[in-house]
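This document starts with one chain, in the form predicted alone, laid out as structure tokens.
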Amino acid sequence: MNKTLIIGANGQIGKLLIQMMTEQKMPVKVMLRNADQTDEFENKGAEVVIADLEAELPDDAFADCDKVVFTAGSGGKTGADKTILVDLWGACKAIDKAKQHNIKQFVMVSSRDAGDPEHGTKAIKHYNICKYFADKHLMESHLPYTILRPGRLTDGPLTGKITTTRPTDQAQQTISRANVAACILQCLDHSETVNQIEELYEGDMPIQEAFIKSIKGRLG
């Protein structure tokens, strides 16, 4: 069975996703920048490849994989330069490499305001612009894609219930990292999410039902 490559494996969402995948015996390969983290992931049953998004990506990272999840991020404490190098340029390099390897699905963890950075949160406008162009590059790559645009991330519990409709109250435009990880897992296992863009927020509908409702709504 082909593997799923997780880029951003050592991030909070990445770790939650890998835990879910290994518990379900799903073959997974993780991309790490720091070789010292290898044991942690191998002990969970994941294959490890060492690579840096700020450098050239090796072909062996994508070998034997048919799906890719990009959940890497420069982090809130870095400057705009790192955001450009990781969230934009790193993402574009991963997309191009995935295309070379005929990846069957590329799941991008983006941002709620990536579709309209001009009217998003001003303090992270540079971040949303990077996400906008990374998403655009993915859509124009002709790779089968799923773009997830979560609201403000929290450390809340895994409920397995979401909404894809943006709440009018900005304070409610949140979602736990655990629920985002569960949404990624859902996308990897259900082909109806291919070539779809979904915003993600805490809600009261099971993930699969929320996705199906959103997709049917767009189809009319």
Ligand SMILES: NC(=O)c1ccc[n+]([C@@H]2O[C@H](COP(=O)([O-])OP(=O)(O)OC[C@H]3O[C@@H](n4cnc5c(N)ncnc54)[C@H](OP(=O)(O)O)[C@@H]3O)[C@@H](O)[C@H]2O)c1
The other form holds:
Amino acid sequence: MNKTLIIGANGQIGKLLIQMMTEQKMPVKVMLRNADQTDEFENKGAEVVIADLEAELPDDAFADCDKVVFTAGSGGKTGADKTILVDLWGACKAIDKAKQHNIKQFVMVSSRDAGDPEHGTKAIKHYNICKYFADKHLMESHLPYTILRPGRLTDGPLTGKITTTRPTDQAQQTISRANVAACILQCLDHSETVNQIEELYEGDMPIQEAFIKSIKGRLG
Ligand SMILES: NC(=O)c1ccc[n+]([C@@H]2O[C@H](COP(=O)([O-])OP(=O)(O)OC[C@H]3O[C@@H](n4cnc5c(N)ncnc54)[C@H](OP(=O)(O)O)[C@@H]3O)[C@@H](O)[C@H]2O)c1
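Could the form predicted together with this ligand be given as well, to go with the form predicted alone?
Entire complex below, previous chain first.
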């Protein structure tokens, strides 16, 4: 079986996702930038490739993979320069490599306001613009894509229940990283999520039902 390449594997969502995937014996290749973390991931059964999104991406990262998950990000503690280099340019480079390697599904962890940075949170407008253009590059790449746009991430529990409809109350526009990881897994398992863009928030509907409802709603 072909592998799924996880970019941002050592991140909080990445680790939760890899735990879920390796428990299900799904073949995983992880992209790390620190070789010292290799044993931790190999012990879980993942193949490791060392690469930095700020450098040229090696072809062997994408070889033998048919799916890619991009859940990397420069994080809130770095400057806007890193947001451009990692969240935008790093994502675009990964998309271009995925295209060269005929990847069958590219799952992008984007952000709530990436669809409309003009009206999103002003303090992180630059971040939302980077996510907007990374998503646009993916959509225009002709790769089969799934774009997930979670609300503010929390360390809350895995409930397995979400909504794809944005709550009107900003305070409720959150979702746990565990639920985002479960949503990614759902997308990798279900081809109907290909070429869909979904916002993700805590909700009361099982993940699969929430995705089906959203997709059917768009189809009318
Ligand atoms: N925070 C929020 O409220 C929020 C909301 C919506 C969407 N998001 C998005 O959700 C995604 C993941 O969230 P998270 O909480 O899991 O983030 P996280 O814990 O900060 O993980 C980010 C990962 O990206 C990796 N990374 C950063 N720069 C890199 C580089 N140059 N080359 C390779 N890898 C690099 C980090 O590697 P190291 O482990 O080596 O540092 C880390 O593994 C991000 O894309 C973020 O933008 C966040």
